[in-house]
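A single chain, nothing else alongside it, follows as structure tokens in the form predicted on its own.
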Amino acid sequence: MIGEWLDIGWVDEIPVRGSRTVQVTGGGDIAVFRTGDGKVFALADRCPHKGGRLSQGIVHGGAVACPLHNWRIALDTGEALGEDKGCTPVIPVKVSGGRVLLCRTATMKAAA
């Protein structure tokens, strides 16, 4: 049987205000995201204005900007900030004994 969690590394490898990618086979990437306080986050590495990377964005408190167009995009809801409308699929993401783990359904589901 396969577990219900993804052992992706040690939380200690995604930068701090930074990211790392995940990718899914057949699928898009996984953004995973560290903010400055140490909260792990995960996304579909997409904007959902322009489909740019949200991984290769600038990581302040709870958002990332996209690298795009600068649409700043909550880590903890997926959804597009102020006045821009969109959301980007959010993965459940826990750590345990410092390791990052993704929920395997929402991962496959957000990449498909």
Second form
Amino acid sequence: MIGEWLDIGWVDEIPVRGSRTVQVTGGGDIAVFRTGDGKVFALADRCPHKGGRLSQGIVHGGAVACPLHNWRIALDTGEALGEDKGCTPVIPVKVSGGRVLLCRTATMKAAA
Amino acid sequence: MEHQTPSPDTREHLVVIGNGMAGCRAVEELIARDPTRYRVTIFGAEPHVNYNRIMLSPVLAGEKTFEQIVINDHAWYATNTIELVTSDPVQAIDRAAKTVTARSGLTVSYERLLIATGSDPFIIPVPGKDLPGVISFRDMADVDHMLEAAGKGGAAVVIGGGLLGLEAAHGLTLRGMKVTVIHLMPTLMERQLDEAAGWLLKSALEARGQVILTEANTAEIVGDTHVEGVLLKDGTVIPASLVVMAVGIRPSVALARDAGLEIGRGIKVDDHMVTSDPSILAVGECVEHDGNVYGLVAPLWDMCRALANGLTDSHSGYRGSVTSTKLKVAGLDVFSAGDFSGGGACEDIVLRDASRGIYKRVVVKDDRIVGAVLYGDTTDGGWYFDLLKRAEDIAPIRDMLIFGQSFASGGGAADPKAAVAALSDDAEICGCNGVTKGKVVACIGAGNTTLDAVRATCKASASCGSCTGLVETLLAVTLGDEYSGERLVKTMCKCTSFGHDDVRREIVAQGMRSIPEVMQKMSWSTPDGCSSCRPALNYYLLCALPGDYKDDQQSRFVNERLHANIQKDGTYSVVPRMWGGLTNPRELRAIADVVEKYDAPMVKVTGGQRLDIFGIKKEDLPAVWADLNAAGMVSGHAYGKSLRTVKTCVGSDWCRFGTQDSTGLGVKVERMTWGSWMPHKFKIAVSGCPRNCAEATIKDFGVVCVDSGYELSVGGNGGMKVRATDFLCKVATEEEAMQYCAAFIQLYREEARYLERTAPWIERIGVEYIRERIAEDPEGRDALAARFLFSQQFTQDDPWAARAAGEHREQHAPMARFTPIDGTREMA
Ligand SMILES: Cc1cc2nc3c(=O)[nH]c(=O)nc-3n(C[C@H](O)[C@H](O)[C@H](O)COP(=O)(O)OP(=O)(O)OC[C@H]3O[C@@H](n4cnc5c(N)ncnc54)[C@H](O)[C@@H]3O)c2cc1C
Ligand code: SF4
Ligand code: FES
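Please give the other form, namely the form predicted in complex with the partner chain, since only the form predicted on its own has been shown so far.
Let us now look at the entire complex, which starts with that chain.
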């Protein structure tokens, strides 16, 4: 029986207003973010523009600015903000007892 | 028991475990509905009647006495024929026999049982946690302990900078103890407050004499027979005779678990607070409803209502609660409600009033309030919370929402212009400079039709700027269509109404020391800025406070954060420094080895005469650096807004035209300037004669050696718009050339705007100005050069070495790795 939530580690391991990645063998990375006010979000680590590594961007408010061409992506919906159009897969996240849990199905789908 | 019933009481027997806030409230609700239905017995572990736990903080602070916080006195129990058993915790529940047994051995049978055991304080499992003098903050006994310790004076450490910890710290401070708060997270009350409000709170507490250590991790509590201090993981020891642990609470479920009830994070209950055993109910902090546990009283009231309804056969059940919090520390008004994390579809409405120390943030999603954080002025907290709970459509009052209820509903004005127009003439507009509306209007009337003109003339909005919006509205109201609304100065970004120069000037003038401080004092309109202002502020602070400012990694662009260049496929390129463009077999070999070992697909000579290794994976970077370091090479900073390279020609050593040792000078200049952070990338070149093989006249700083000395020129750029340098002056010696170079760089560092290269900077301010400051003002030049060299001593550390040694290791390695067991099934 495979659990639906993947335990990836402690919340504190993600820098505030920063991110960490989760590697899925044979697939793309997942970027896990922590905002200034302590919320955790996860997206496929792939900008809808030209595939920039969102995990390497600057996190501000509830968005991340892609390091390649500065598109801003909403962390909760994965949508590009402002004039830009595009969407990155969102992975549901839970924080429980200080541990970060990713939705397994969504993770595998986003990494595929 | 105080009250004797003459005939045996045949009513259904309800036994309550826990004489706290929820247990007694449930009984109150029940009595209010049907006073005759149940015979009630309450067991309490504490020796007291039912008191208001949240008022323990004021008791500790000396603002209230225990008598003043009693909710139900003995008379209440007597009048309602409730039997109260105190100081006798229940230790077992026998569900089959339907009895409970207390510590004293007293066994009572029940028809209905209500568990309201509340929470247990969480004690971090560090050595020394059981020493006398280490206590939690939960009940009256804890307060008595603290008061006793405070009576002896001395120092206290509070572990935990949340609501409870800060209230304890406040009380102990008022009682005369020297208090240090240790908090694991970067900001205080991080669950309730955002970073901006957390920063304000920290500053205010520090102003009251408390020491607040954030990102501090407790390793051990030290002492022989009694606590003597706290040892942090970083080795710091803080002496203390009292340690209060306030790091969190856990639902108290041991009793229920032993009885075999279903437990999640708390005792699981349904919408009528019934547990997995139909005759047992549970309420308060010890329960889990619909996946949630609560640590505040408001939800308990809702639960108690639902529970009483269930017990009296009416049907509205509990649906969960939205919560709000306030900090009960006199003079520090802090309020937080709902979800303020923001997100894509959310918009933040932020008001920062620096002169009054106010920060308000309301988070709006689809025209509904979803969260609010207020600091300094919490009068409208209840109003926002009410709008939030009722999911009221705020579109009609949106523009005035942040000014609060009285403003938003004042005079039915649905337009901020009308609201401002309605202000009286002596209403204060600018708090810093005491400028009234009348004065601003008169000033505009006298022909000052732009914000900057108003600022210059009557000083409104010229200090902290928090009234900028009001002044702009006044301009619009007074001038009507004439007011274009356009600022002359381009603002730094959408988060502020100030331009770069204003921000830089104020950082220095007001001695600001951190990004949140700048954002508060200069009234930023976003909670934590954006990807344009944060890197700029980080740089300005770094430049203003060499050696003192703590660099903010998360406000740096990825290249600087990872000390390598990100490429379009997400890999990185690495450029080791080659002083003056020189290299040797050992370095070349090390580079060749790295290329092979890490499978780098390409090596290239850069425009700045360095070797660039392409296609390195993020996780391999530390190992690559370690290998290059081993060959004596350091980071070339080819990724940074910083000194990149010093390009040289071969000069007098080899070239038949060479007049001076251009290579040697280039090496010296690079040794002096490497590692310095700048507004933008910065390149230097030194050519040995006017043939200029190093192309020194299209560099930010160029030296062309001639027979009689060194020609210095500045502001060149080979970028998108090629610009040749302006001649600065000629100097006679190498030493002078170096000193002028240092002075010029420092002037650029201190005065250019972030992301402005020297070429546009010089075109903006004129090369004359540079000549005045560098060539014609020897004292000013010395001072600039001295400031440059001073700041260099803090930054000439190879960032690669630190990283190779493991610093910020987490930025390179993934947090976790997964291998799908069976791809097809998993991805279905
Ligand atoms: C110092 C302090 C300040 C607070 N400030 C606020 C605030 O400002 N706002 C807010 O909303 N909330 C605040 N709270 C939280 C609030 O007090 C709790 O949410 C509330 O008291 C929970 O009620 P309860 O009945 O579930 O638990 P409690 O009030 O803790 O009651 C549980 C009772 O059960 C007793 N008990 C436990 N086990 C047994 C047993 N086996 N047998 C018999 N008795 C037992 C305990 O001794 C205790 O008296 C504060 C808490 C503290 C400690
Ligand atoms: S700049 Fe002059 S000295 Fe330098 S290499 Fe060219 S010709 Fe020779
Ligand atoms: S790839 Fe993200 S903005 Fe272009």
